[in-house]
Amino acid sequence: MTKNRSWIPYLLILPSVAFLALLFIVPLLQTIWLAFSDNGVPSPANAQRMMADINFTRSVKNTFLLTIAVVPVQLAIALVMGTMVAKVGRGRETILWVWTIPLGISDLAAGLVWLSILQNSGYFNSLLLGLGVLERQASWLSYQTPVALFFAIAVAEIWRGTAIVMVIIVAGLNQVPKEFREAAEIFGAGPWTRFWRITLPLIRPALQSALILRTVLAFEVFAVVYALGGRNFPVLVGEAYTWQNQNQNYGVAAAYAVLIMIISLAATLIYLKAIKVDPERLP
């Protein structure tokens, strides 16, 4: 009887497989073919044109620098926020609700919020002028101030994306048995020792998931950069957008998309190797 029903699991996953094939696998294969073909013939021309692009090196550099600057800060802030929430009794839901507000704001809207703060006539300059720190308006988002522009984008990304990391961390902290921390406290372990020796190892699955998700999203950053810096701060997704919409060259845009995918997959594999997770610790 059981053998006659061995096909039921495959039938149950068939809709999911069909959905992935239709809306993910097929477009992915089409994008790869578009990136490595020219006039219907396999060709590296699009990849070569991408690498010859005047903004290619800058976009790769800016994307990696932004990722390296943003992701560790977000993880550190999320760990602090998650640890604080775990120790709160009453009002915990309210605190979580307030801290996750940025999750309900689109990337472009978040960029426009920070644009209103940091533009020449924005709130930040008005505050500094009112306090007498500045004698005239300062330009923070100009190509003439690349360092200020980079930090402005990094701060905006940290504000916008830390909440999702915190949610994952909080979920991981909820899986840590209280008995472990209580036993360590009884044996004289201090707060730092308890966090480093007990909490951190037990939330490895959450850390792994948070780092993979946030790093992949950091490599795909676009809307916040476009709102604050425009073409003054080229990134990989921004260049893909430019080649597709302004230059009307879908092959080079596809080459950028494939490059972003390769970088994201490489980062994911690095995290999977670096942060090993014991399957028995998975919730």
Second form
Amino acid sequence: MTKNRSWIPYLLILPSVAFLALLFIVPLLQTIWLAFSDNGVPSPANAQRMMADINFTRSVKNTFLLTIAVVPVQLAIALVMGTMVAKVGRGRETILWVWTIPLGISDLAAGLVWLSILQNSGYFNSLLLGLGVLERQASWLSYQTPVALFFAIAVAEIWRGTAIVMVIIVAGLNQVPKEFREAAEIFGAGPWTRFWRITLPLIRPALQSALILRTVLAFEVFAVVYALGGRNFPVLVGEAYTWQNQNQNYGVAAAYAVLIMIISLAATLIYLKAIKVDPERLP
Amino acid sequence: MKRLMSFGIVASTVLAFASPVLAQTVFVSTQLRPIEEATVVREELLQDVGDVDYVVEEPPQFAVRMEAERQAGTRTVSLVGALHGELSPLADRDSLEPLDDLAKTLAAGGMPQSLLDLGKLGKSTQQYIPWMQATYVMAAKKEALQYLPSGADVNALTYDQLIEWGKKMQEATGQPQIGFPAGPKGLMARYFQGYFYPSFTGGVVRTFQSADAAAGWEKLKALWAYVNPNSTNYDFMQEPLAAGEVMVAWDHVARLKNAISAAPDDYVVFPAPAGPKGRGYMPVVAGLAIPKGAPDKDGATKIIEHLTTPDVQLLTASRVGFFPTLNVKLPEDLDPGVALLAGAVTATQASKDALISLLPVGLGDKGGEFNKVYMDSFQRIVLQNEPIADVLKTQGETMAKLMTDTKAPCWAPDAKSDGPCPVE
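Switch from the form predicted on its own to the form predicted together with the partner chain and print that structure.
So here's everything in the complex, that chain up top.
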């Protein structure tokens, strides 16, 4: 019995490994092949076509700008929300529940919600008209107002994606032992010192997961941008979608997909290196 | 444990590969896709023809699905409804049933022979039956007419007059009042292929980088100063028209219909403007075809017969704004909005300088990249203000490569070519 037992764990994970191989690794390899082949022979043509496209540089720039603008803000907001809720006794669950509502809304729906607010005849313009700030409808989402468009997309993304960061951070905060904080308080540490010296280092694993998750998702941003900006604000996934769907060129679409994967992997590696987690604190 | 697992694997495999039981005639269409239109098809147009499953598909996915079914040798689709240009690659691969008997009956019943001949797609047998037709027109709020430049006839506008009109409207209202559907799902590429290029250059592909084209782009830049910048977000012009964001718009009749039908007294509908080479316009013909190996050929034939009866054709016109392919007179009590659109279509076809531009044919699955050439040129020249000559040169090279790759011969209004259509 004990002899057999050693391979039982492997047997148990076998189905999921097979599942992954079939539905993840095979398509991955196919995509890589699609990206770097042309009519069945290896070729960099698709990658070259991708880089020569008029929207390529803009989409790379936009995606990175959006990630840089959105992720730190989300992390900061999530930390504030998490710390705030830690002090609450009764009603904590309700507050958390309300805060996580955006999580249950699909990307596209979130984009459409913000579109209804920010479009020419939307709520925001109506409000400004009503207050007399504007004389006539202003457009916020056109190619002539890139800054407003960027800001609108960033706000929509922050609204939509902060909840997931907060959930992870709250889980991390729950694991910080009370004794540490109490000990620090006895030694006269103020709230800031306690936050910087105790809480932050102790929630490192949570921070790491939250950052990796959010950054990868930020690089894959699409539906919100599509709803609000359409073609005015090209991003990497949007370009992959356009090449696949509108232009029917699977090769270039695959090249974009591979590029997004490389960027996401690189970001993950950077976080793994930059935010070191003690091995004994790993699950 | 093992037994259970193997049972599980076998069961899931069987479930994954078992094809669904087909009790209905599957009708896949790239036309009448928006939910309101699809509902009209399901609940009104296809009533009393048995059990039909009306499925809508975006044009690119349609091509992929048809090709996948052909390669697999298993057809689930019994009837397809698509544009002339979307059906042509299917006919090229010889995957449509000949429909000559149906065509004969319809010719006797009053379908114009010229239209039926389009459905042969250059072959000796009938490949599809013309189902409905449409085109693109301009619509304007009546209050915009007061700003029309003096001496201009709205039914015979030129580009210069349109620019002048746009300028006056902007000065009077403080906002650009002309709109184009240049959003991600808008049909702006058709504007370039069927209206802009033919009007300014008399061609679509051959003349792509000509001096005439460069002059045309200059005009478009001048016009764009009076075009609402939100145009790059507009997909269907009926919404911005109805919402009062623009007063004048160009779009497909079916994409203007809701606004105009809702308030027919508020609008005028008229032909697109003319350029130095004439008034380019693009007729759109949608056809019905039966794929080879269709599971329910009889059911499909019955649906075609039903959809091409005069009553259903008129119902189609009044409910979704596509016009009959049969030679039937539109009734007096037709939806006033549709009557307005029909009037503009007739005015376009009857105008002395009308210049027909056909939908691109022979591009296969490269239709999207063909559109992209025009949209990229537009983005670079008009939106990003890049030098016209440089843009036309690089985009012209892309276009030339596309033509050699697909071996697509020229179509009207370009002069016929022996091989792939050249970019001169």
